[in-house]
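The data below hold one chain only, encoded as structure tokens and taken in the form predicted on its own.
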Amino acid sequence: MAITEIPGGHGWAVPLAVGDAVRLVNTFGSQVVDTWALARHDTSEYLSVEHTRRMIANLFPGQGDIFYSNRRSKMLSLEKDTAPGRHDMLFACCDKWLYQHYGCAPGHRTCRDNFLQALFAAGFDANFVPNPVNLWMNIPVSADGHVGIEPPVSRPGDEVVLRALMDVLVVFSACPMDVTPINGPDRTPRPVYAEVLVQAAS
């Protein structure tokens, strides 16, 4: 399948079959890339941030990890992570609420709207949004608990794979956070980069 070009700020949705990939290219190293996944059949099972914390006993998932669902089904395996740091699976999606809470202005992109935007297109809906993976998301957790933002150290060209599971359909947002240095200390929203793998016939 083509590489497709994900705005920086958009989103896009893409069906996976068990077996198949997507390779998530950060084509400039400072994009953070909301994630999330339902299952194409039955699309009130999601990946659950919470429940795979629970599954794989750790805060921040890792090469080799399996993203379960809410029902703990395995959906994705990160097959590939080639960034040195963190993914975050603690923040919620930004929305237009947290951009008022900032003072923005009526309108901002956020990917809580990207989400349903990009199910839509692909021709779901919802009407709930579940908590995200977010990649390359460079959230540190102090000894005391505290919760830090910081830029990205991801690296231009940095990718992961996420290889389905069962069958599932993706969605990413590139985030439009503009205001920390979620996307970098310049706070600019960029594109990113997503490839399809078929997992061919046997």
The other form holds:
2 protein chains.
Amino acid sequence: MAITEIPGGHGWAVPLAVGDAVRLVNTFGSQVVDTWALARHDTSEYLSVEHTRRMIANLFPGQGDIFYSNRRSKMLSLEKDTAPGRHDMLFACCDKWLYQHYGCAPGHRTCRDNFLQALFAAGFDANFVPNPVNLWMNIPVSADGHVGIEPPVSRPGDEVVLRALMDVLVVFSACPMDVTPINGPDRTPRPVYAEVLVQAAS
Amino acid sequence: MAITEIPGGHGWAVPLAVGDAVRLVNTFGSQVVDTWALARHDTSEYLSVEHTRRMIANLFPGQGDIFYSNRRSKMLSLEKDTAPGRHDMLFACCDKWLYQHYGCAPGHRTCRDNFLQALFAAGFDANFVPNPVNLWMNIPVSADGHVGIEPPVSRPGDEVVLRALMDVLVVFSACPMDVTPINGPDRTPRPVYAEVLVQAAS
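What does the same protein look like in the form predicted in complex with a further copy of the same chain, given that the last one was the form predicted on its own?
Every chain and every other molecule in the complex is listed next, the one we just looked at coming first.
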């Protein structure tokens, strides 16, 4: 299937049937991608990081781990993960209130708006914005619980493969953050690309 | 104001005007209390642990910390906290799907149902259940990100005071969990009590 480039700072939604997967490549290595999944039959069922943490007993998802829904159903598996670092499940996506907090002018792109726009463009709706999985986002946790904000340690070409364990809509946002170094020390959002891997007919 | 006893396994909602506070006492020391707050003018604004973690730069709230909403507004302050341990902001509340996972019969009480019932009884509605602050819940985090499930280290009479920084509805659920030792090694939900502290007129 065709490759889709997601421009830096923009979002994209892709429906997956159970068994299909999406491969997401960090072209330049430094781009954080906020990632959501919602059940296509009922978007009030969504990938829940607070349920996933409980079910995998870890703050950080790793290769082979499963992402659970808010009904504790298996939603996606992290089938492949080539990056040396971690992915974050602790921080809310960036939103207009965060950019206000940083003193930015109104109208700054946000992952929250990207989520909603991509969802609506795909024909779905939502009453609220779940806490995303922030792929490649480097949020180190200290023994006293302090959480840092660091540039990614991922490398150009690092990739993840997310396999659908139910019919889902996956939404990506190549995070537009340009205030903190979360997308690299040069604070520049960059494109990533995605490829849908359709399950071979058996 | 009168003291309200919340029976073990049950919920209670209390409206607070800005400046008012609620004092919650862990009568027997071993009871986890799942805690939510919603803006009274618009319950789509709610206490968000994923925003709070980002704003206080810590996994665990401590005395003096502020709980932020999903619009990054100051919602509640943890004005007093006498317990030696931590409070959890990592785990979803217990729900029917967790008790199914543990093999319990249908109809087990849950914090999720307690939240919804208390909210409805107070005349409010909600489209979804936010991740709560789990007062006194002991979820230790290891250097590798592993999260444990341990009995509380709080003591009989330990208390918190939550001060409203906007007009809010606070919802408590004295967690009905009796499968894991999260409410103490004897796995027995017990009552707690709450007292509203109305701000003195100036």
